[in-house]
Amino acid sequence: MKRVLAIILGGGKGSRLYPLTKMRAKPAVPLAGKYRLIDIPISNCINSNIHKMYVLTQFNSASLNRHISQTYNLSSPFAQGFVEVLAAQQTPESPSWFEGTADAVRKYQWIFQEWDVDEYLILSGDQLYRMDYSQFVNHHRTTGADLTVAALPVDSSQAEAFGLMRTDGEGNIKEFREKPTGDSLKAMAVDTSRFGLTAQSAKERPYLASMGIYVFSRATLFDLLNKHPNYKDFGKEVIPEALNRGDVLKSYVFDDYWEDIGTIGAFFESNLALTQQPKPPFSFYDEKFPIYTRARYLPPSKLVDAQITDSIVGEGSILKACSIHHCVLGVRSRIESDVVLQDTLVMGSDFYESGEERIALRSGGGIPLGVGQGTTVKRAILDKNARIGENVAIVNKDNVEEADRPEEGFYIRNGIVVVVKNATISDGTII
């Protein structure tokens, strides 16, 4: 894996997981308490010995270039590991922001070219899901590919969100479209038990949807991109040309859990469902293929009388005589005494208030810190070093499905508060 440089898309402004990304890069969101988006591929880059990696961005990066030189050191005397942030820039030759997945890749490809590396291996930033990229491209080499895709097999239901490959025995693609419906959708179905799922699961599951993850041989990819310089995105058209002008375009199937998390929505149902037992989707509890964060340094959590269930706590936090069921905490959390939080997401914060500190707050009008005494919270997300006061009420009263409150200091997203980064809620407000 040494010969192959890894390429980790960071998206756009991250509009549909906004207010999340109000101050920071997509890669950048928190994830289960203590991780952050981009930990997700890099790990999965470091489990399969791929060591040279490169993050594109172009908004609010600031947050997530200090998350990653604080994180991922792989330097050494006797290796070339690194992972650096490539943020979008204007040049001369190149005035415009990135304005797509190829364009982004285009627009660095002369930091890209001075490796000496046969295959680039495409990754998104905003991805829950552990996979080996050493057997993808081992995959991509053995069948002798130009370029292969990642792809998850899923229902019609899903379909329709994704492109699609249509692809024969074995596993060549033949057709590629860009979120089919209809009967365009059913004839891209084909039997995906021949990619080792059950009879029944290939009868629920037939099509190839595209991961958006791609191993392209060098050579391949620069003429794609060179060739066709208006190309701006790699679903939509650089793979459909590279179909049109006959490369060897090869399927790799990958059958397990995976989630895009693009959505307020589909993040705040892909952190709750961290706290199922005994098997949750997706386990960060794998010492065989680790995710890795950034070493904080946190003394443990303390729990004064608190009945929690079916709930992650993350390290450095105080919980005192509380009620919290299905809700991930994040690091340092502060959780006052009759509180009640459920189906809630904690990012906690990023530093501590003394005990002085906080009472200093209080006297002086101001409120701590966390989660204020009295405070009632339901499936809302509360972001970094919110500030709720006492005998607060976030449980979405009305039963809202969108709202912008920005003075207020919320949104509501899919039916889910979401009280933004460094926001305050005043004792006694009701949401």
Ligand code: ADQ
Given for the second form:
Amino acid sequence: MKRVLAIILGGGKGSRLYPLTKMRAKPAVPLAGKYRLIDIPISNCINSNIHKMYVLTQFNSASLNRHISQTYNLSSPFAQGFVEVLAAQQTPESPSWFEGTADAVRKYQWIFQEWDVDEYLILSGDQLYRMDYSQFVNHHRTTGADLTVAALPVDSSQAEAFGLMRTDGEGNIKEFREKPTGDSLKAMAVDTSRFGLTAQSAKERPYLASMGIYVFSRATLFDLLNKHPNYKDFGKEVIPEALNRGDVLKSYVFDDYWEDIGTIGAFFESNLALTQQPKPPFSFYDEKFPIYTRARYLPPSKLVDAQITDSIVGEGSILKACSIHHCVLGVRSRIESDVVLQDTLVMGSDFYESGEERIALRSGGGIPLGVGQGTTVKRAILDKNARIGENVAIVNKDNVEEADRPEEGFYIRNGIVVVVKNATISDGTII
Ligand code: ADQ
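The structure above corresponds to the form predicted alone; please give the structure of the form predicted in complex with this ligand next.
Following is the full complex, with the preceding chain placed first.
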């Protein structure tokens, strides 16, 4: 795997995770109480012995750089490993942002070409799954492919959201269509029992969806990008053209948990699904294939008189006499008495406030970090360092699907109230 370079696509201009991306680059969005989105592909790479990684983002954020530089030191003298962030920048030759996935890779190809590697592994930064990429790359090598696309068997209701491939029984891609609908979707059905699914599963999931994860042989990648300087996107343009011109395209079927968590709705549900009993769809409890993140020296959490069911609580939290059901609480969460939290994602805080600071804040008319006494929150995301006052109700009382209230510190996406990072919600507010 020393001859593989990973390129992680960290998000376009209009991030579907807004407002979580209001003050940070998408790869830095917190996940599962203590991780960040970028930890998933980076951990998968490390566990697959791939140690050279670039992360492409639309803009650099302090939290992303801090997280990566403090977490991933892969530069032992013989491994030559690194994780580096490359942000879109204006240069005289390229005066624009990244205009799509292929465009992002093209704009930094001069850096990628400097490495003497055979394959480029292109990954997305907003997916939750565990994959041994070395098996994926070996499949690419042994089948003699120019380009291999990771493929997930899906049913017809899911299929519309993806690039789909029609393959023969050996996994050779014969046709690739980006998000087809109607009859052109139906025409993409394949016999997925050829790829290890039982007859019943194959009937239910007859489509092979692109996971947006690719292995490109070196020459193929740069040749395609440079012969077609106007192609902006892998799924829409580059892959269909590779097929068209006769390159060898293979699928690599992956039939395990995999979730695109690039929208507020999917992100919210995937986080809460981690609390599922007895077996969550994705588990962070896997010592053979761990997910890494920044080591923080936080004390264990203190539960004073809390009633907690089906929830995850991050380190360094203090929970008073509150009631918490089906929630994920991030590091340094602070929940006061008589608080009810349900189906809620609390990202926690970047710092502590001492008891004295909290009293001083209150007496000056301010609101301390965390969730104040007597507050109820249901189906919401409270981003980092939120200050929620006393006797607040965040319950989406008018059942709104979408709303933008930046001046009041929140947005509503897919019916989920998202309180933005560092926001203050005054005592008695009802949302
Ligand atoms: P989409 O998810 O719709 O489909 P896209 O929005 O291009 O594709 O995002 C792919 C990944 O690249 C995401 O992680 C995104 O954040 C990142 N990205 C997008 N634009 C970027 C840019 N300009 N700079 C840096 N990163 C950027 C794709 C494929 C489908 C496939 C699905 C699987 O096109 O064929 O089925 O992924 O989720």
